[in-house]
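To begin, one chain is listed below as structure tokens, in the form predicted alone.
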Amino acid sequence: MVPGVSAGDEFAALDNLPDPVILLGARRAVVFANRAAVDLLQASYRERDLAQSFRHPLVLEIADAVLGGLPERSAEIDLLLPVPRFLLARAVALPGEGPVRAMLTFRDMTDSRQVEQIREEFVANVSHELRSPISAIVGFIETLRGPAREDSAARDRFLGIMAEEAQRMARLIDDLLSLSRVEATEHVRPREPVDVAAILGAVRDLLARRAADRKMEIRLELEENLASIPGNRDELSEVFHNLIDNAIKYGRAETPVRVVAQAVERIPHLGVAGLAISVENHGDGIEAEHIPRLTERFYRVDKGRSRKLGGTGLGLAIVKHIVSHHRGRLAIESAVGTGARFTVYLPGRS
């Protein structure tokens, strides 16, 4: 029991509310604070001024305003401890001559703010990613219409660059559409049985020539008689295409890309049986500080190299969302100079 808050209080029913609620007397004294308020705001000093337990200037300001005669006031506040939170605080005057003269409520808007921030960053990133190729194409068109009108060598060179930039935009749009499709259905787990071994074989065949161009080999090491799992074939094909393609791009020439698939009795952090499929290359590796952010949209360790290799910055974000759609888990292991291993864990039938 928190000191100063009695479970037998006539307001104890407010303890069942998920949002913090504080009841104030005429002189801003705390008459009651529900459990959510005590847990989040440490507002436990009953019969004492609110400022002694929750010293936030905006909250004190709106409390004083309604106790001074206004019917209602609200404010947006940020809390940094124990973890960052964004709250909408609302003070409402309560009529009558009883001991409770005002009520403070707090709505946690942290998730909403984060979603809005992600949306704003997403729009800004897409705009930035499209601006460069569009500017390049417009510049080359102006040059071809003017100084290079009769220069066939320059025309061929510029048209080649324009084609590359147009393809880059097309890849970006394709990845954006793919990400949108996955997010739209992420809440519903796929149920159709899929053969992961067959998917990996098809992806290997599709990327074999690209690997051969760098004198690399895609080595499949598949456990015999892998069980089918519930999933979406097209989505899982995209996952392994992205991971193996990245392994080819960022691995050193003349080294193998190793793809291992095996059954596991317990998926880490999920506690269920399923499959573990790892894709490993021998490249420069990834510094530890970058690993947690690799699946963020448009995050690149080396932006210049990624764009040069045709990356859109969305591939691993798509992988993460597809794995989430399948209720699985993505694990990334790497060390500088030794390459990287990406492991996809997919649950079996529940």
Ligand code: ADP
Contents of the next structure:
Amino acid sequence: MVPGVSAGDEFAALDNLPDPVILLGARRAVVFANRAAVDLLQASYRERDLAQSFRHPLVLEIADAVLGGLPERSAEIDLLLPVPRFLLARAVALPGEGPVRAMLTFRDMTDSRQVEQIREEFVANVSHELRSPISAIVGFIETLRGPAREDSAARDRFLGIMAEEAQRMARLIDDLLSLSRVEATEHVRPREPVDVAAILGAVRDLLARRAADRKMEIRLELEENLASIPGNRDELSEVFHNLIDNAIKYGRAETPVRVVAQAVERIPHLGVAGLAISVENHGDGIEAEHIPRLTERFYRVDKGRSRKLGGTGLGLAIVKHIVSHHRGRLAIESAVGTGARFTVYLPGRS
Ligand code: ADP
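Now show me the form predicted in complex with adenosine-5'-diphosphate; what you just gave was the form predicted alone.
Let's see the whole complex now, leading with the same chain.
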């Protein structure tokens, strides 16, 4: 039995509310605390001052304010125990003759605050990513207008760099648009039948030149008669484009990139039948500690290297969203010094 809470209470119906509710009487005494409030306070000493069960100064302050005559007060509070939480506490005066003078309610805002923090971080990252190419372009414009005005060799070189920086911004904006498009549709699973083998062939053709520039070859090893799966053709093209492009970027020159597609009876962790498509490259690989974070937006193992190779840091975030849009799975394996393998599992028709 929780201290101070007796069964058959006249306010017991409030026990069914998911949010904590505390009713206060004169001198801040706890008249009733519902079950959620008892969990929150970890103890609720009925008839005693609220301060004996809940010592948070802001909560006591808003309680005092409404008991002192204000109609309503609220406060945002951080609780560290038993788990860190962020709550909106609200006190309302309940004027009248009865024993209850005020009501305190608490709403758990932890999740929405986390969403807000992620959004703020994202905006800060995007601004930062756009600022550096813009500063570079502005800097070169000034140089071309001033000291390098008559220097045609410098002009050509600077224009080349400016074009690259402008392309980098364009790529970043394309990736941001892709990401928001996928996020917007993520809750509805795509249902059109798609031919993954055809998609892989088209992506290979598109990237063959880039691979050849690094003396690499994209080898497709497709099981015969792969069944079509429900999906979105453009999105899946983007997945394999990003994965094969990464394999070319981060793979060792003069080594092959292997793309293997086969049917599987049970997708690990999902347990349903579907396809497994893996993209494998030789190279430095990825240290284990980075692997779980690779699909975070703007996460790169080596920022400088990714930038130099034209990366935006969004490719794998897009891959992850598209794969989850298809209710599939992405698995990343790597042996440092040997290479990396990215496997996309896509459920078949159910
Ligand atoms: P980027 O635009 O930087 O390539 P991605 O989201 O596609 O962004 O990838 C995130 C990071 O994951 C890269 O910066 C790189 O550090 C790492 N990475 C991705 N693919 C590979 C790979 N095949 N081999 C080694 N590292 C990789």
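Think of the rigid core as the biggest set of C-alphas that the two forms share within 1.5 Å after superposition. In this text the structure is predicted, and so the values were computed from the model without any measurement. Positions refer to the first chain, counted from 1.
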CA of G139, rigid core aligned, shift of 2 Å or more between these two forms: no
Displaced residue check between these two forms: G68, CA, 2 Å or over, core reference: yes
Residue shift check between these two forms, rigid core fit, I322 Cα at least 2 Å: no
